Every structure is written in structure tokens, then in C-alpha cells.
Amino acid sequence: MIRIDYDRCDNCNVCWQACLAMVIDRGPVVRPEGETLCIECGHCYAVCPRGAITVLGYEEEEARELPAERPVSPEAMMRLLRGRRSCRGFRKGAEVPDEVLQGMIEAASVAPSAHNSRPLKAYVFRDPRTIEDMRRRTLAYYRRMARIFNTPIFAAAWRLCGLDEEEHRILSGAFLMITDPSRDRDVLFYDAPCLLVITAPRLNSMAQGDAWLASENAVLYAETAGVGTCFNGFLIMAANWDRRLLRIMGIPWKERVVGALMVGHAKSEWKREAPRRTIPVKRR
């Protein structure tokens, strides 16, 4: 809910124009049903030229004025995006500073959220013993999956269901790759000293998208701080089917793991952008 300070308000009505939830009527005045309609998105607060609006419940939050010019140019942003790499090799013993992790979580917290509901939670794993327990349990899950996926009966059932055969081939190979006992290095977490996991309510479909957006915000922030990250889909899938793994992680079953990031300092220093094809576009 919001409050308007009429000693400051000059009746420009830009808040009314910005309020798509129709909490504010022309005047401006808050509608009687405003408390029910307001999603606390803060549009009215952010657009008011006189600082006449307060979002109740956020009075203690620090709010900074925006600069007249964009803080990042389109060219600089594109260079950041093109230069970012998924890190699959982390320096052992190189801890991630607390301020970087806090910045990643703050960046995740300001990502778009359906109806501004923001039902996400973040879990940070830095204890080597816990990470090793997670690794062992995840690999145990995929050893079972590798046995199932590589049976002729399962492959036939996959085809009968009309699922993508190429996806089946990729998954079968990936499960065998990460569980291959002959490998002498960690090909699941790549020795990452830290894991950042973002969850959403299991039965809230809109929140799943919120969590992906939040995770990407965290990744981009880490890139500006010189810290490497990589999404870990293996952990996501295993955690959402294996209750024992969730217990190791301290995550209740009512939450779904949506974003899982390995975080640390990269072993390699990238020298140039990797080539990428632009997504095909159809214009009508």
C-alpha cells in the first residue's frame, strides 16, 4: 500500500499514469480498494518528481536517485554479455568474498517478479563437507539415471511418447560422463568453493520464471565483480526428485530448486569473445 504526502505533491498525476494496477486515481488519490489492488511494485514512488509517495513497509529501505544518463552504455553491456563464459574450472582455495555473494543475492532480489510477489529463497553453500555430501548424493542419483536411460526399453518408451530423440542421446551421454569412475577430476561441481541455489514454491508456476530471472541477475553481477559462475542443471534435476539430497541441502520439499550456480574464481582468463549465432528471427 502507498501513502501520498500532499504537502509535497504538485498534482502532476504522473503516478496515476504509471499505476497500471489502478491503485491511484486522477487527483492523485488512492482508491478505497487500493490496499487490495496494490502489489507494491514501486512505480509510483520511482516516477514521482517531488518524492511525495511512500510505499508502506519500505520506509527504512535505502533509495538512491537515478542518474540522468544510463550507468551502462549499450555497447558496454553487449561486451559484458558476449564476454561472459560459463566457468567449469575453479581455483582451489580461492574463496569468494562475502560482499560479492551479498551483491549477487541483492542483484537476484531486484529481478522482475510476477505480481511483485517475490516468493524466492536463496541458499549459500560454502562448507566443503556439505558440498561433498551434495556431490556424492547427486552422482548416486545419476548413476541410477544412467542405467535407466541406456536400456533399450526406456529408449523405445521415449520415442513412443514423441519426445526428442536427440535430447535422449544428449542426456544419456551426460549421465555417463559425470558418473564415469575413470575421471580423475570433479566434473559435476568442478571444485567450485561455493554454490548458490535459488528456490521457488514447488506449486507456484509463475515463481519458476522469477527464479530463472533472479539467477541470471546474480550471474551478471558476479561477472562485473570478476567472479566466475556456471549454471548447474544436474543439481537442479537431482534435487527436485531426490528427497535425500534436499535434506542434505536443508531445503524443504515444498520448495523447488530452480537456479543452481557454481561460484568461484576461474582458473582460466578469457582472452576473447566466443562466436555465437544470433537467434533466428521471423518478422511479420
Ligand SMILES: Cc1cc2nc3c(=O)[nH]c(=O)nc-3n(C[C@H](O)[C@H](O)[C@H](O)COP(=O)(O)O)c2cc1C
Given for the second form:
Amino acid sequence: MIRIDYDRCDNCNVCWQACLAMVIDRGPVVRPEGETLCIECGHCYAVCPRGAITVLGYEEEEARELPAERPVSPEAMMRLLRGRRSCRGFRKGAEVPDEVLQGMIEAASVAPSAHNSRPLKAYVFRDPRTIEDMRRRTLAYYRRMARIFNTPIFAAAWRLCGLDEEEHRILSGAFLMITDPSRDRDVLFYDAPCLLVITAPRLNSMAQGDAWLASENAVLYAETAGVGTCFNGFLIMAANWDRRLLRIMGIPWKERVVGALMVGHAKSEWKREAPRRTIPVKRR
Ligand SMILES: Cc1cc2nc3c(=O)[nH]c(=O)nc-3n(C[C@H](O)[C@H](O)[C@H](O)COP(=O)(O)O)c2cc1C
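Next up, the form predicted in complex with the ligand in place of the form predicted on its own?
Below, the chain from earlier opens the complete complex, with every other chain and molecule after it.
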């Protein structure tokens, strides 16, 4: 909910224009039903030229003025986006500085959120023993999955359900690949010293999108700090089906693991951008 300081307000009404939830009537005045309508998005606060608005409950937050110029040029942003790659080899024992992790969580916290509901939680794993327990349990899960996925009856059931056969082929191969006992390196977590997991309430479908956006914000922030990241789809899938793994992670069942990132210092440096296809566009 918000409050307007009428000693400062000059009735320009930009707050009224900015309010999606129609908490503010022209005047500006806060509507009586504002209490239930306000999603505390802070748009009225951010746009008010006179600093006349307070978002209740956020009084202690530091109000940083925005610079007149955009902090990142489109060229710099594109270079950052094109230069970011998933890191598949982390320097063993090279810890991620606290301030970088804190920055990643702050970046995740300011991502767009449906209805500004921000129902996400972040979990940071840095204890090598917990990470090892997670690794073992995840691999145990995929050993089971590799057996099931590679039976003819499962493949037939997959087809009968109308599921994507190509996905079945990719997953079957991937499960065999990560559980292959002849592998002499960590092909699940790539020796990452830290895992960052973002969860959303299991039964809230919109929140899944929030969590993806939050995770990508964290990835991009890490990139600016020279810290490597990589999503881990294996951990995401296993954690959402295997209660024992979720217990090891200390995450309650009512939360769904959406974003799972390995975080650390990359073993090798990228020298150049790789070619990528632009997504097909239909203009109408
Ligand atoms: C949802 C999701 C899950 C992923 N899971 C894994 C994974 O388990 N292991 C891995 O090495 N890379 C994983 N990746 C990284 C992709 O393989 C990678 O984004 C893709 O190959 C393109 O490479 P780039 O990110 O370097 O541009 C995942 C990416 C996404 C978006």
C-alpha cells in the first residue's frame, strides 16, 4: 500500500497514470479499496517527480536516484549477452566471493514477477559435503531413470502418450551419459564450488516464469563479475521427483525447484563468440 505526502505533491498525476492496479484516482487520491488492489510494484514511487510517495513497508529502503544516462549501452549489453556461455568446468576450490553471490540474489530479486507477487526462494549450497550428497543422490536417480527410459516398453508408452520422440531419445542418451561409471570427471556439477537454486511454490504456475527470469538475471549479474554459471537441468528434474534429494537440499515439497545454477570460476577463458542461430521471426 502507498501514502501520498500532499505537502510535496503538486498534483501532476503521473502516479495516477502509472498505476496499473488503479489504486490511485485522478487527484491524485488513494482509492478506499487501494489496500486490497495495491501490488506494491512501486511504479508510482519511482515516477513521482516530487518524491511524494511512500510505499508502506519499504520505508527503510535506500532511494537511489537513477542516472540521466542509461548505465549500459545496447552494444555493451549485446556483447555481454553474446559472450556469456554456460560454464562446464570450474576451478576446484576457487570460492565465489560473498558479494558476487549477494549481487546475484539481488539481481534475481528485481526480475519481473507476475502480479509482483515475488513468491520465490533462493538456496545457496557451498558445503562440499552437501554438494557431494546432492551429486550422489542425483546420479542414483538417473541410474534408475536410465534403466527405465531405455526399456522398449517405456519407449512405446512414451510414443502412445503422444510425447516428443526426439526428447525421449535425447533424455535416454543424457541419462546414460551422466551415469556412465567410466567417466573420470564430474559431468554433473563440473566441480562447481557453489550451487544456487531458485524455487517457486509448486502449485503456482505463473511463479515458474518468475523463477526462470530471476535465474537469468542472476546469470547475467555473475557474468559482469567474471563468475561462470551453468543451468543444471538434471538437478532441476531430479529434485522435482525425488523427495530424498529434496530433503538433502532442505527444500520443502511444496516448493518446486525451477532454476538450478552451478556457480564458480571458469577453468578456461572464452576467446570468441560462437555463431548462434537467430530465432525465426514471422512478421505480420
Ligand atoms: C533449462 C536448462 C537446463 C540446462 N541443463 C544443463 C545441464 O544439466 N548441464 C549442462 O552442461 N548444461 C545445461 N544447460 C546449458 C545448455 O546446454 C546451454 O545453455 C546450451 O548448450 C547453449 O550454450 P550456452 O549457454 O553456452 O550459450 C541447460 C540450459 C537450460 C536453459
